[in-house]
Amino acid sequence: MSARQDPIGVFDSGIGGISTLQSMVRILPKERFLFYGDVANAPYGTKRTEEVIFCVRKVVQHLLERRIKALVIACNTATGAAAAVLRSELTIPVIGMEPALKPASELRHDGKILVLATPLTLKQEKFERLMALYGRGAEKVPCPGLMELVEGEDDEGARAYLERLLLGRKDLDRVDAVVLGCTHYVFLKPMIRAMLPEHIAITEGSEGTARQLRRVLAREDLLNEDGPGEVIFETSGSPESLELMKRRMAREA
């Protein structure tokens, strides 16, 4: 079988990366995807960088044994912690994610940009470089515990968390954009949209990552043009977490 028919490995610490997977399936419907949710080691966002790299290496080794042709790190935290390391170690293309600060900066009208992300993402050198380029007016808003509420499908808990986080602010009229800097938060986008004034834009990186994957596959002559497309789910967690991933994928389709 040609390498073009090999699967694309995609991973996250849980279900958050499914928001990115959905965009990739939409843009590349003929590709085979193997999604791995490292639920047993979630969350990544409150771990030390060295711990995240250790977890990521174990996941990637598993995916390499499945003969993936490219790797997508569908997690902002894991990208910041491990993307450079993986690119130095692997021969296949590695596509990562970053908070969508650049598009948010293009929508700014002298107001603030709120960057919602995990504590580790906001501490990483990769994010500091992004802030140096596009962070004028940007404020880091760490959200410890929010990822876990999404993972547990606790919509009411997430709503209460976001109300405290956003509606308690007295400067929302001076905010131009909100960046969803964790793939899990994308599932909360309709909820966040309903809370915010209409003038505030919301940006996230799923579509941009999917388009970048397509560009890289085309450049490396790895695009699968013969379909029919497939998505396989695997996890380090329980059978219940596997069913949750499948259910979330179907719900977001």
Given for the second form:
Amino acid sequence: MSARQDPIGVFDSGIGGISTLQSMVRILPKERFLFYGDVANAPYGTKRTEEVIFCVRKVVQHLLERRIKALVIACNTATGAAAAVLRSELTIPVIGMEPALKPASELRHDGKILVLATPLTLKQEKFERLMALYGRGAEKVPCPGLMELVEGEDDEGARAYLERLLLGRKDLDRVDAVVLGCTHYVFLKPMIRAMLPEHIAITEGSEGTARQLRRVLAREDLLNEDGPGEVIFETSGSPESLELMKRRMAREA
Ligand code: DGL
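Same protein, different condition: the form predicted alone was shown, now please give the form predicted together with ligand DGL.
Next comes the full complex, and the chain you just saw is listed first.
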């Protein structure tokens, strides 16, 4: 069997990465995907960089044993903390994610950009570099605790959190864009859209990541164009978290 038929390993600390997985399956329906939710070690976003690297290494080791042909880090936090380390250690292609600040900067008029992400993502050097390039008018908005509300399917809790965070701002009329810089928050997009004034654009990275994956696979001659298409879920968490992942996958973001 050629490497083209091997699965693509995708992981996150939980169900957030499924928003990215949905985009990838949409544009690469013939591929086999193996999604791993590291629920036992969630959240990543309030840990230290070294702790996240430690967790990520274990996940990647597991995925490599499954003979993956490429790795997608469907998590902004893990990308910021560990993508460079993984790229230096692995021979397969590694596709990471970053908050969609560049597209937001293109939609900006003269106002502000709010970057919602985990505390760890916003503390990374990688994010500072992104800010230096596209961060004019951008403000970091750390959201500790928000991923847990998504993981717990607590819509009312998430709504209250976001209302406090966003609607409490006096400068909302001067905000041009909101960046959803954590894959979990993508599931809150309809809620955030309904909450915010219409002039505010919302950007996130799932489509861009899926397109990047397709480009990389094509470049490496690893595209599977006639496979049956398949998605397998695995987790370090409970059987319930596995069910939650499958349920989330079946529900479009
Ligand atoms: N979904 C992850 C991200 O994109 C992080 C959630 C967490 O574990 O804190 O940043």
